[in-house]
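The chain that follows stands alone, in the form predicted on its own, written as structure tokens.
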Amino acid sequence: MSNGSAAHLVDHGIEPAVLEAGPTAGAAVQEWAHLLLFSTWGEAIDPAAEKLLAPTGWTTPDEGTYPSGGEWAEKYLQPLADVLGERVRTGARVTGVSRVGRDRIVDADREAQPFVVHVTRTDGVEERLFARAVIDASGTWATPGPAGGSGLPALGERAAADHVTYRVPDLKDPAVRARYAGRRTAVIGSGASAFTALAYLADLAKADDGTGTKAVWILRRGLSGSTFGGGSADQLPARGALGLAAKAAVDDGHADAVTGFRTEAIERDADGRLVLVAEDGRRLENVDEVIVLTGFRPDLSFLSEIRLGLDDRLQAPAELAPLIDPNQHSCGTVYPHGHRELAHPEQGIYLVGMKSYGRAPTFLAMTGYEQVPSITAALAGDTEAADRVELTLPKPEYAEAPASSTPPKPTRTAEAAAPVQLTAPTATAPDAKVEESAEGGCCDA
């Protein structure tokens, strides 16, 4: 997403500066590389980075494929940096933003000073960097969900960090895969990131290597009809395929399903093994192994000198907010949006991408590479293209919005782009970022 923004802006012949906290492009995709985006390689490259990689001679991978974390990161995030080239800053991790000699309180001359961004460089070296916008595409990544049902670590879950995980598990690393072979896991978590973990524990229990590999299911709502998402009539068709594979691992007994259970506690029996307590006072008892899936939340903490306006519940743009809302919309549903719903008091700035979307969970690449143009345009002084609609979303057939949901507003598209552009090993997976929505989540680059 942050290199896609670099693209738009050398379009727009704005220098942009990318700020890279890993050591290489699209670090954080790499640590999900074993999964598969639900976007196909032709909705997961954004237009302006096709059009800056086309006189490399680089061609777009076949466009009905899905592509797994690490071949979009081999063959398109990293050939982006290497056309960027020296614009894309790797091992620098942002640790501040503010304005140039304003800290959160001051009025006087605010909108007048530059922004100033504190980096920490691998070696250890601090220095910073001055831009008149910034946008944060830094993602949700490094930020899970805990386990407990409050939205704060269970009693204990910190203590047992030994045994959890908030991550699907590589089976095909063998250190991993003996980390599960044969044990009993605690599946929390009910979007597609939990059907992903279930459907690749019930592969293991069927291997020869697996014999006696159980899940358990912890879902902190009932079963319905729609607990397995749209299966054969969801409009992407590889998160249904997911939720289907998820049933037939509860249906064929390679999962167990416990509901309403909202963990309270992870303690310890004395055996060592996990025993997790629910808020009512049920425990399940004999659990080897955790792995939670309950959606990200943003890092906003080296943005505490900015002027941000969030949505209390979703911490997403104010404006944005209503238009995702999981409780009314799945990702079909929501609403082209731009530079407009993604501005905020503090003029300049921008969260794209994953990170724009706050706690929700319903994201595609596409909404993304829709945000990108119009912010781009924005700070270019277009104010006609930045709010042009072009933006045109797979619609769910089994996650309609309500006929109550939020009214429609003027249509936008947006993505980011500017001067300083900040990427951490943040960036969220597509099949990590499920929270346990009403939708079960789209949760796309």
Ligand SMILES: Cc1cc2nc3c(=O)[nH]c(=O)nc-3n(C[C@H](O)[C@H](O)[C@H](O)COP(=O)(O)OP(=O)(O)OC[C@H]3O[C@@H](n4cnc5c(N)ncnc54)[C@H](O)[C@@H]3O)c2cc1C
The other form holds:
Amino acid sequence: MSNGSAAHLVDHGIEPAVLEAGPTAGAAVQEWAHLLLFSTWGEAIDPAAEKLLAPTGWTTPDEGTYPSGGEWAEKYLQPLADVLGERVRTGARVTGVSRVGRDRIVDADREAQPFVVHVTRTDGVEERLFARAVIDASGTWATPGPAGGSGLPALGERAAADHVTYRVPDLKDPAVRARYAGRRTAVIGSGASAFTALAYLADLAKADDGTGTKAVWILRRGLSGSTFGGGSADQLPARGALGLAAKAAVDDGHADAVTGFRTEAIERDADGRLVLVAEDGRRLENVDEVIVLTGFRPDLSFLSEIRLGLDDRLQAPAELAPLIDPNQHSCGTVYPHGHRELAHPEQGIYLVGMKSYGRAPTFLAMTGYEQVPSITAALAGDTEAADRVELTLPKPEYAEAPASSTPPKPTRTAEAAAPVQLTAPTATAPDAKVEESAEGGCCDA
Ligand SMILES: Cc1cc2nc3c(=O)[nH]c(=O)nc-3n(C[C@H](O)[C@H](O)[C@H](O)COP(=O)(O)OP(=O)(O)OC[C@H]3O[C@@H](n4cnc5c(N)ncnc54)[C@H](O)[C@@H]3O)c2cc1C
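Okay, that one was the form predicted on its own. Can I see the form predicted together with the named molecule too?
Starting with the chain above, the whole complex follows.
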């Protein structure tokens, strides 16, 4: 979202500086390069960015096809950064944001002071930059949730780090494949990433070099109609197919679902294999690997001097939180929102993109492509344009997944279902009520 924000600011004649901690644009996306998006190219490109890219001879990939994370970064995010040129600085990690000469307490002339942004470059050199506004689009990829059922790392989780990962493994990588082949792997979480991991492990179990591969799916809740997402009724077919693939993995015996299991500790047995211990004392023995996919949290540490207005539960902007609460909403029922819902007591700073959703697992890039024009118009002083927010989002539609027919693999082409038009606000009928805060939701990556 950072380069998209910069593209819009340039459109408004405002000069942006984009600071990316990673070595390339889309550095976080590159870390899940092996995963397919469940959005098509048409849903993964910001129209304003497309306008900026067109004069360079860049052409929009086939809109109905699905990019992998790697393709999205290489064929879209990087070319966009290239167009922005020196405005984009990679290897520049933001370590602090504040008001010049004013810490969080000080009121005097606060709003008249520019922001000071502390940056550490990859060569270790520290810098201070000054800005009249800050758009934090730093995502949540770097701060995944832990295995612990209470939201804390389970006892022994860190000590077991050599057998615990917080990413969907790339089983096309021979070294990674060898780590899981023929092994018993616990998968913790119930969002799109957990579905993907279960499907990948089931494929490995069916492969010649994967005999004996087994997954144990750890769920804090029970299995219900909504556990596997929208299935074939999902208006993002590739997202629906992920849930169906997970269901097939369970139905075909490649994954055992263990429900109501809140991991409290990860221990090692005499052979060095892992034992997951639940709060109710249940013990899951003989585990070789653990894949933790329990969602993400925002890193707020470098914003400690800023007066943010965040919701206690979601750590999302207070106005936005009720609209995205996974206990009430799926990603398809979030109504359009912009600068007003994303504002904070501190003027001139906004969290956008994945980070604006805090711990809510329902962010879609299309939402970010609506947030950004509103915020940049507001920063340009064009309130009328800033208030014009429209969002077209495909709904997941929880439906009973068809009984154990082999799930259709997400094809690289799909007929995009007719998006549901939502204009602010409509009374949204709650989707399937989720008992507990989702440990990942329909769009939880
Ligand atoms: C596996 C996965 C699959 C997804 N699939 C889809 C999908 O199919 N469709 C969809 O609509 N959405 C999807 N999403 C959700 C979302 O659209 C993406 O995560 C998207 O990349 C979010 O964009 P962002 O700019 O908010 O954050 P990111 O893409 O995470 O970008 C944040 C950037 O900020 C940088 N950064 C972090 N901290 C700092 C710092 N302190 N200083 C400087 N730079 C920093 C990071 O290196 C990163 O490059 C998916 C997410 C994941 C994780």
